[in-house]
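The chain below stands alone, shown as structure tokens; this is the form predicted alone.
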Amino acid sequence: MGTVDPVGGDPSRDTTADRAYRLGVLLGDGIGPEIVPAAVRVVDAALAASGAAPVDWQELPVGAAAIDEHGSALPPATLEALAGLDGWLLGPHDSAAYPEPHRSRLNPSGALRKHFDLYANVRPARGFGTGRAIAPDTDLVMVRENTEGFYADRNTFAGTGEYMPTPDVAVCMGIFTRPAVERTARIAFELAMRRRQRLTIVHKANVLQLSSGLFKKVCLEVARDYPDVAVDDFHIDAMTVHLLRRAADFDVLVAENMFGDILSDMTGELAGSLGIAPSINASDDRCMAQAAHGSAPDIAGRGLANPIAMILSSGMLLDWLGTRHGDERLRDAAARVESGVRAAVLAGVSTRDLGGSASTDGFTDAVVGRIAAA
């Protein structure tokens, strides 16, 4: 996944080849304390193999453990520390299990995206050719606008855009603004230029003529700056059918927040499993690696979790950093992360969701071994 990350600053800003990066480690809940350390191990192996400087890892509290110790799922000290780092890995959270009032507040992932304006959620879906995949030849990327749209918890400066004027009436605001749509569309088009030069706009402008209509309109306006990219568009309901029937025909998809969230879960499953679905959440100068799946509390602590999504997400973070700082060693390390994962799976090593029998640690050992041997 190291070649799909389009969000980054001017690569000429920092060309120090031996720069030591400082990355945060937020374990999260459920299987997070298993899959995040797995990603750290793989990143360290890939950096060593590429000759890059080792990462200075900083573990920070988040989630249920942070509530117990600090009285907050996302302590102010964690936010302050993250602001001084180059990026971070975020494990999944189980906010539905938090005690009140924490359960009703914006979850750690949403709070981080909002606090740091991580406006682009980039979610690749690429199959491994395994028999468990519904569409093993899937190779696409969803670019999701990450700060507004139909998710009301990201649409206001304070509080949320969801409220009840009476006990029997619930109101939810969906916000669409030209600047937010335009910056996300540019990320999607830049990505399409580096892939197969095809982009699909997903919307519901036939019914939501003003809100979703603005999303479609702005994306088409941005398209004029990318004449080499072939552009089409589909309504969200039709898009689900097209993905089920012909996922391999699509390259880059761009959608508003909720549509992109739903479709990227679907494309991850089409490619094989949500356990292999990575993502980054990024602005122009910050990046958070986060697997697209949840915390899976039912298998937590049993060594059954698939770490692929978290590992590939960490590789995307390396590529984002390498692009931003002009660091080819870091980009090489990112490529090694993905090649190590793919080599392990193609050699028959996988966790049970992909039809294998490897444990979380066993699969991680296999990836680290293949990176070291490459």
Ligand code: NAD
Given for the second form:
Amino acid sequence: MGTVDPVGGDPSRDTTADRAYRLGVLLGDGIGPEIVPAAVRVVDAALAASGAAPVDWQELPVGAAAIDEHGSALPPATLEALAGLDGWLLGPHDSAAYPEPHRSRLNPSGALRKHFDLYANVRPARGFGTGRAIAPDTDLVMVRENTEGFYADRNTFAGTGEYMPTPDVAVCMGIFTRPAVERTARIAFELAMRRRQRLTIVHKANVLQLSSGLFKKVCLEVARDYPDVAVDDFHIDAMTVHLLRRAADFDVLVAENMFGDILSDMTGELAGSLGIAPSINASDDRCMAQAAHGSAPDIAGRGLANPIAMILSSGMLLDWLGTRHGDERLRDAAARVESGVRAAVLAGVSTRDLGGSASTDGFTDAVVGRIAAA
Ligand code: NAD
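The structure above corresponds to the form predicted alone; please provide the structure of the form predicted in complex with the ligand.
Now the full complex is given, and it begins with the chain already shown.
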């Protein structure tokens, strides 16, 4: 997905073409064991079609299965192994259903973002022009600050920013820091420069003048370095209305952690379905592919899940790696992932959420077949 590459990377760091990348596979819960293997199949097909070396996949335990086998939803051995890999695919977790004490702990995806400082969550919303989409011409990217903001469970070094002084009082602490906002804003502006040069800051600075106010102020300061980007800003509540009415007018959005999370579910659905909403979580040197949606327990195990979000997320990871390592074959494979998905949907193959009748595997077969034939 060349147009959504987020953290340009430094191509001078490693220009080893044809190297075999080592990627982790974390299946997760619910529909994870259905959609993550689908993404692996599509990546393998795209790499083969572009002449790149095959990925060395390493499956690692996470989620409910890891609780059963290792006593932790994110075992230390998984963290250690991930640190030595080039990137990984994370399936959704059903942390709301974990037994205590695991349910009260930071969920695996929040813990991974925090542990590896994956500060930029890049979430494109691009439709297929299909009839069921609320706003089929949506083509935007949410850049969400991923390490602090209103998600109090992950915004402290030790402990949590959410606590209960008494059984009847709950306190939730939002944190906004200039460096964290600035680095995320830069990712958003760089992305806007490679797209339609428009950026919208989402905030609530009219009420939360200091915290959300700092977020807006720092974004506007970064804007001075990007005079070619047209900048506007909206309050989060008004932003929902603007997106519902005219999603196609927006290009890149930048928002704090919770606002970005909520809005990106909505933009995914506007574009067609939450099931097509991909994302990567990136630092300057690491990248995790992860669908924007959750574990969908209501449809898990029935072959109904749409694998598109996970597949496109994996394509974004390939593009991120290709840019970082100056590996054009990997970037070519990333483009093939996206065009394979698009070709399958435009040929009328889709899962139930998009109005079709294909199973998860059936849709994946259609994508793999198109990539191989291209
Ligand atoms: P959800 O995203 O799992 O599901 C919301 C709705 O969207 C459901 O109707 C579901 O069937 C549908 N949906 C989601 N993904 C789909 C797909 N690929 N194909 C077709 N339909 C899809 O949200 P939820 O129900 O609020 O959460 C369920 C669990 O997931 C909870 O335990 C929650 O904590 C967890 N969760 C995890 C993540 C993550 O892993 N990053 C994100 C959000 C929620």
